[in-house]
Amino acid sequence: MNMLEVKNLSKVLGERQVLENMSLSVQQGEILFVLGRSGVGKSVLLKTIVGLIHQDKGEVWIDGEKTHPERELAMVAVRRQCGLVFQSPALFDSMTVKENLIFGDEDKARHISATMAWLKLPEKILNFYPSELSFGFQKKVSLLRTLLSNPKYLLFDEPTTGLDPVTTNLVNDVIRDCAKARNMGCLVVSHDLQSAYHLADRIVLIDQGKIALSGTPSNFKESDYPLAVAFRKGTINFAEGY
């Protein structure tokens, strides 16, 4: 079966445990987000994966084969399948938004067309710079780029926030997509409860680095975990962590 997945993942920042453990799960097709607090490893977890980050302990798995951060030209063909769309847009401010996007691959240029007919971005952006730009266009200029890859694999860090109702009703349906009529796995690291509700095949908590709860939206609705409940109620202050 095609899947992405993290075996007793460990990682270690500082004098702090981020990640204790981990072991998860994502299928081609399927939907899963990530909640938790503020600083418990979300954002580690996503660039462990694609080796931007090195694990302490732990393994990560693509399609049944081991991946090896510590070599770097292996992992450019992992950070192919699996693209990580990143919290903030990540442009070039020097380059315009067609540069961004090619970036040294020449073939891209013959999808970004349709992709962005898919985005709802007109094209006369290719021209522009990033600081032309609104910071939802940036982030959906971010997601085009990622997109281009052709990843088998899509990893998103916080992919709604600081976007206005309207593009992050595109953004989720964008996800949604991607899963269910592209294929795609999806693994969505975010604080939207009502996104992870609307979109999730599961759900997945983190709490002082270990999953606390890992199931259905119907499953966390139902729990009486306090974070769950904590996250429910909407009393978590994410900017201060807690």
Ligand SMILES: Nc1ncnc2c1ncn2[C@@H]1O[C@H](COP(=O)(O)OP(=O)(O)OP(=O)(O)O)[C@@H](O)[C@H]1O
Given for the second form:
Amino acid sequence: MNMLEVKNLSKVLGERQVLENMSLSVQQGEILFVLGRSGVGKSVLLKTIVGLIHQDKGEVWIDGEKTHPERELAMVAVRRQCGLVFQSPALFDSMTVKENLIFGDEDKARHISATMAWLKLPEKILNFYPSELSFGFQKKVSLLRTLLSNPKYLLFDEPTTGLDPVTTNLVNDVIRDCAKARNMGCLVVSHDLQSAYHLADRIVLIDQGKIALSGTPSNFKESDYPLAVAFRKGTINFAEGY
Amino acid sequence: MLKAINKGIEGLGRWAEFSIRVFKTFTSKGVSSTSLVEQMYHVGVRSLPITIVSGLFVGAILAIQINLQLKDFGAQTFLGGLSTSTTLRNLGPVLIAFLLSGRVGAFTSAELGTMAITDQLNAIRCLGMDPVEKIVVPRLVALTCSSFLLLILGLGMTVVGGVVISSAHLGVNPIQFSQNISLFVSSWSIGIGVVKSFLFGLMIGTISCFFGYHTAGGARGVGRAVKRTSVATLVSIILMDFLVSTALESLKTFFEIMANS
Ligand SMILES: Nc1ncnc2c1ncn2[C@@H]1O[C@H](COP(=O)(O)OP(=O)(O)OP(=O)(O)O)[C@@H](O)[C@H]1O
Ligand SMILES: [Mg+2]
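Moving on from the form predicted alone, kindly provide the form predicted together with this ligand as a structure.
Starting with the chain above, the whole complex follows.
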């Protein structure tokens, strides 16, 4: 049973029920998009899956094995299998790009060139510090760092937010290659509907901490759930709600 | 009021737990020498100027103060001994530790705090590693060692400061100054200075790493962590100074009684 499963996950942060009874699953070779408005708890969902935030209720299963977030040592193996690409680049700013990439495992240096070419990153940036790179390059380096540890599942936190259209397409191609050519399971959290239509095998829409809608991109296109309609129109009224 | 005390005790417990965890990681995994050297350079070498300058001035100020009192009794011959002994045992370590807590303690907690709020510590966890081992241990070891060495250096500089000001300004030449140092300054007082320096270094290290590591809540969170670090280190240095002085004095009395009986 090669899949990443989230079962009935609930989490209260501060006063708010951020995740409520959330269940979803991603198989190897599949791309699942989780769409939702800003602040709905998408980043919290991903961090909970890899145990950076501990859930109040619910379980995470990877390849038929339950994870134990309270056991930090046991989570090491989980995190090696589930690479998380953070929303912010989260690069170590006191280290050069190269030191970031090989952090903790010098062996990774052997794969740097090939992976950099894949992401169309010039090798000269290896000696730069993260602060000397543009945001787009930082995000690509961050993606590269996660790819180098060669995980089985990839969790992307808004991989294309803040990128130009060309870079967006490039990142989308990388995500597709990861799933289709390398058979990784990709869970992409985003509010970029175009990318979702382009890539997703399935789309899940979360609203107020719960799953409001789950189906194929064409299901999503036809749905008359108000938030889905608003997403399609691209005219979410941010004055409303939160 | 009761709530505040409760919270304080809880914080103390969490700090102790954290320190034990760091210590265990250090004893089981060791520390990578490259990151240790890098950190020693950052916190140690770069703090040399401030340590030297502050050591000189602390020594000079104390010499002036003590001279004022001795002059009235015409007992200036004791200046060297008295001022050196007070500086080494008590005020020297405390004042220099204060300066270092501002210099390296605040720096470390701000650095770790920024790493925490920008997901850099989480990124280490996600790469299957332990941020305590990779980031905290090298910083803490470097911080403790270099604070210790800097304190010793600073103490040395206080003596120099005392000598310089006495001969330049107070009319006590270096030979007179050093004549009765041995009368007042035993190896015991030097020992007290060394023990205190080590403990103060440890306090600065563990407290700043503790608050930095547990930072949450954006830029304000980093500000809070730095503020808490400075308050906690200053208070703990004073408390530690008091505890160590009384404990060591009782120990000394105990030894003396044992030796006499
Ligand atoms: N450590 C925390 N403590 C308290 N509340 C938190 C914490 N982390 C997140 N939250 C809250 O949880 C909610 C969801 O945050 P999250 O970052 O997951 O949103 P998001 O869906 O990723 O939004 P965005 O698209 O802006 O990234 C927010 O209301 C946030 O304030
Ligand atoms: Mg987010």
